[in-house]
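Single chain ahead, by itself, as structure tokens, in the form predicted alone.
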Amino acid sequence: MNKDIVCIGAGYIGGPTMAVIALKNPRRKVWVVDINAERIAAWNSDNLPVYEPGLAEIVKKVRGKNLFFSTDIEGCIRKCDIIFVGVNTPTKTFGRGAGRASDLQYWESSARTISAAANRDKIVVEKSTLPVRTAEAMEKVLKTHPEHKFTVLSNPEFLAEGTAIRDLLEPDRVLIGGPRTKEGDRAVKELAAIYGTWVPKEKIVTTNLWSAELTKLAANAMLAQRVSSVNALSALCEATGADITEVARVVGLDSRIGPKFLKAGPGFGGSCFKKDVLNLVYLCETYGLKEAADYWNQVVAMNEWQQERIVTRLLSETFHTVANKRVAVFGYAFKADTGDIRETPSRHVVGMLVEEHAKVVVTDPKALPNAERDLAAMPAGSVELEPCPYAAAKGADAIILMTDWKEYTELDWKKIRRLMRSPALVYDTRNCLDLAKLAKLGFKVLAVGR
């Protein structure tokens, strides 16, 4: 067996993961392949298709040395004996399970490509987030090969966008699930050796295949549940005069709970949380666990309600109308330090503001190109995109801070106050601004849960 690696899928998983693996395994050649030639060209340029702090620096160190980006999927499969599959697995929009189940058409296509191109035995590593027992289906596809054997492992990623490189370099754990066979044990050791060049042995956890697949869904569902729980409490805080930042701080001091994911805000977004929770809902329904399905479905419902609450509260502070008022939305990415807009809460808030006939202007340090495509279906002229936050604030009646970019906390808010119309409203949905300072500058301030 050679030491070379290929990853099918050059997106948010494949690019950063393979860059770090190449950095830490200089004796291995690592390929990232994709059918999208434009994306591969971007990976080979100075303008990477994925923004992550620290990613560009690593890519520059190893690209062309032992990290390569290519559209030659079949050729790279033949070169390598370890094949990661990191293709997109979005929620189905059609047929049975639409809106809940994972769409596995790209995953199945990759499995068939591996089977057709393989020239010897291979280790196939599931990297995408997949429903439990998907490896069984992959094995059925790969077993159609008349000569070669394939060992399928599950190695789910636990990356948070904005901190993906740090998560890769200093992971809480690396999870590898494999079949309980001689071939499976051997494949698990091969994969563990790749991570073992920089990850402490005690942080590399091995399980059976099905536990590894379900663990990723379970982890994201539990984190999403915390977000929805604290946002439900934020509504109660607003109704009673309590302060969600104080409540969350004290609750987080309980060692059994901890402080992470207890920050109230506009709700979770990104490529994983909603998709994975809905996938869990569908799995529960499939196995006849209606009550469990209803429970997890409520986590998503609470998330959507939080975004409706933001607009409802804004309307209550603007004489119940924002018609023909300029509302500046600061931040379109679903979180800071990424340009990713998948399932971003900003989209839903902007949509509701447009329905209220507001004049919406959106600004964001990294996400405007994606936002332009995302908002193309909005009525013509209803949304303006502006890279400069000061220009976005000029003439605005209200600012809604939707993404906690560091750039926004460092703005000259005194200057922004002069640019806005009176009364100038700032709605901090991320609880990251100094509200007392803003109030002294003459702003009317709102914050989630306060």
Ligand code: UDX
Second form
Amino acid sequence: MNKDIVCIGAGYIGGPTMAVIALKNPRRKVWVVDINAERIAAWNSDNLPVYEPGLAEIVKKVRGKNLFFSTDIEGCIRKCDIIFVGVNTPTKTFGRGAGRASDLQYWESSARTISAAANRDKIVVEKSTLPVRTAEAMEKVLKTHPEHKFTVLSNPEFLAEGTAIRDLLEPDRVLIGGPRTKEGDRAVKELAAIYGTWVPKEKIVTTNLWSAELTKLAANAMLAQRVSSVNALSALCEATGADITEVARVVGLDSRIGPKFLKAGPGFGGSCFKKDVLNLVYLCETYGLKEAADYWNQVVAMNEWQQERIVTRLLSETFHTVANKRVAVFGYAFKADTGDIRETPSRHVVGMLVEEHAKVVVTDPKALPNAERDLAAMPAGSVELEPCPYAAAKGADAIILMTDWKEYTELDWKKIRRLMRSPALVYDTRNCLDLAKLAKLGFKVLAVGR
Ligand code: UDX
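Form predicted in complex with the named molecule structure, per the form predicted alone context:
Everything in the complex follows now, all chains and molecules, and the chain you saw is the first one.
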């Protein structure tokens, strides 16, 4: 039987994931619900609240056919048998574990809503990133229901922003964790059948519930650690004359290591890495594993140091002062192909430049509306936002390239040189520009790890 599906939470995870599930399961109805009416209205409009290459096309194809966006959370829970929970679990900003633990309030209220609205047995699928053993708590809340039974599964999302649709259509793996009971096995099979309409069987991996929950944190922590490792090496390269792009390329040729996630840069950003590593730190502490907690904490500390290093090096190349100098920050998104600015390294860099009394101008092809909100608390007049990179470069003493947008590699750098003031410093923190060419054009060039 093709059971209908609802996903609570119409964010970066719920929207794209359900769009692809609906596309590949035309005989099932798929609902995405959220308490935020504005967000739902946006999903129902031509202006989707999430930008992902390929997403709008898919939504257009299935919306109104078997994909629906609604604020009627309880009604949709009643209609459906499979309930995904994809609400956000940001880092707690208050109370115990503030700054490290996950804030589970939205998640717990979802559990209570499910329990209150349920009219028959349901499968509940955790999609949000959650600390290990959260399903146990979810079960406890749901068990308070007098008649109906709920089976809780963990199906963590591994999609990266900017490539979410590709990651969903061609995943390296789909992970489903479930309780090792008869109902658990049955529920795992039902969920596997949804993905099985397009994902090859051997890529659908099933584990016990706790392994699935921990794997998400583990995978993100290992990736974040690679970025911090390569960034730690980039500092040593700068001090010794080694070139991080060469070192990383050769290290990556070792098939045991592989080439991915070895790009030195301004440090990792995005909604997951910092949050998940800190959550791992908190879990280690909770279980009394201080050394393990310190180890993972250093991955985050290293990341912040990388941004400080960038500004320190800029200062040492500008007579230790950028006061009243115009510094153009190219890129505010935490990486290319997204408008997302959560935990973006640019914020930290802009903050430090403002402290140094630089006249900062920020440009970005997709993230300026988010940047505007993000930078609203900066001292009045300290940061200017400018959609056109040429206008941003005009009269600038330095450009710091923070986001690896393709647009920036394709700029007319000759024109930019003319617009800037000497010595026209370009600081390529992403190693994506042709430095030799820029030097020939008369720029003073700096890059991370070179
Ligand atoms: C990540 C995970 O990849 C994904 O599986 C998880 O579900 C959510 O978190 P995302 O945050 O969208 O996805 O971005 P990702 O492409 O993984 O990059 C994370 C950060 O690391 C970015 O700031 C990126 O610029 C940085 N990075 C990545 C590097 O600095 N160097 C690299 O070599 C790779």
